[in-house]
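One chain follows as structure tokens, the form predicted on its own.
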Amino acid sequence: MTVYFIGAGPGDPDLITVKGQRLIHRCPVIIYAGSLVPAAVLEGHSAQTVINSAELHLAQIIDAMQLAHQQGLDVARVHSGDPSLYGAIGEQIRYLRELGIPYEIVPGVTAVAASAALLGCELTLPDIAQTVILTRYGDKSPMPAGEQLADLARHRTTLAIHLGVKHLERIVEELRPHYGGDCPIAVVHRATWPDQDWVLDTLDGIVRQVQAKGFRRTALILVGHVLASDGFAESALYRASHAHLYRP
């Protein structure tokens, strides 16, 4: 028996790998985050049963993992994006790991890369940002040391800040001394959703077009001068003058 626990992607049910939909299919467990994840993406499984766990405290939902692993039964546990990144699964680890309980994990597509796609647009480009930084916006849940807004926003890079919308006007103030009021932001509400929109603009006018949206959660706001659509170098990669292994 064994606890997958399965990155849906983030929210178009085709943006689920391979493995990750067989899992689903043949599990006779499965325990999703309906909240976060389209009922969509379980369409053709054959579990004797369903859990959703937005219902659930988490001493619930390890109670129905330790039940499944008396029966014998493997579980798929269903977080959206990515579980490795904001999936909560770490203090659900620590509980198999304690009870004995093997578990798997099975990465999915990331928010990140889905809202990269919809703006058609690649986040690391030469002589530009060659690092992408995730992180959260802290209000409820403070951050670490170091890990401020303003201390991740000093390297200048691009920043992909995840449950922040609602505080888009204080990110921006916070930004706008280090990248300038003329850097390009991106708000993508609900990536690859039926009703997935976005908004691309600058520090500058970013606010008044998400509030015209009516943007409010389940979005990603991405920051960066790679967001322009020119001004950039070419890679040496695919420069006729770059010689490698493949192509001397």
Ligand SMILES: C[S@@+](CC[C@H](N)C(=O)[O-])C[C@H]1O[C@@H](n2cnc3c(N)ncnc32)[C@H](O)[C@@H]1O
Contents of the next structure:
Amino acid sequence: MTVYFIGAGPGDPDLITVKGQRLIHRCPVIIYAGSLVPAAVLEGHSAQTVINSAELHLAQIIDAMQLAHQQGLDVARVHSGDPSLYGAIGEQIRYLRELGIPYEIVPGVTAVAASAALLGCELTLPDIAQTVILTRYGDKSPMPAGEQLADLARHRTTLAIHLGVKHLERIVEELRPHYGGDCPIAVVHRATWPDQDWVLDTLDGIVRQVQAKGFRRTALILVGHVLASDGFAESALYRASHAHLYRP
Ligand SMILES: C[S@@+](CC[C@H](N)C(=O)[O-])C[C@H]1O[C@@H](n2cnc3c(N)ncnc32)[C@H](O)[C@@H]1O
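Now show the form predicted together with the ligand, given that the preceding structure was the form predicted on its own.
Now the complete complex, all chains and molecules, led by this one.
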């Protein structure tokens, strides 16, 4: 018996991995994060028990896993995007280890990857930005020391901010001194869902645009000059004069 933490991807049920889908089809117990995982991801399952974890607290989720373990039943624990990012799997894993219940993680397509795909851009351009910082806005759960937005913005890298759209005005104020008011910023709402939408503007202009669209939840904020740059150097990888193992 194993608990499989499965990344469901950003919304579109076609964006789950083959491995994740096979497990969902065959596991007799499914526990899914119903606030962000669409029901369509579970289509074709043959489970005898399907639980929406959005309605449960941690102890109840662990109880359900422990019961499945006692009955020798595999569990598909389905999280949105990739489970390793803001999925709260760390605390579940700690209990599983204590209880001696085996687990495995099946990765998924992140909201960051889905949003970059929707915008049709690369997040790492030579000479512009070679680093992407994935973070979240510290609202109810504070950020650790050294991880305030201003600390991260100082690097002027590409920045992906989760769980922050409600605080966009404050975020813009914190970023502007570091990136400049003309820096491109995108807010991607429900990437890959049927009602997906997005806005691409500058730090100076984004708040008005997002207010007009009414995005309040499930939106990713991407910031950085890679979002609107055509004046960058080409990569060494495909440069004709650059030799490497596969192109001596
Ligand atoms: C709890 S985090 C989960 C992140 C997820 N584990 C991942 O790998 O993308 C939820 C936040 O991720 C972002 N997010 C998740 N799905 C999204 C989507 N389809 N489009 C845009 N942002 C999304 C939003 O910022 C949302 O508030």
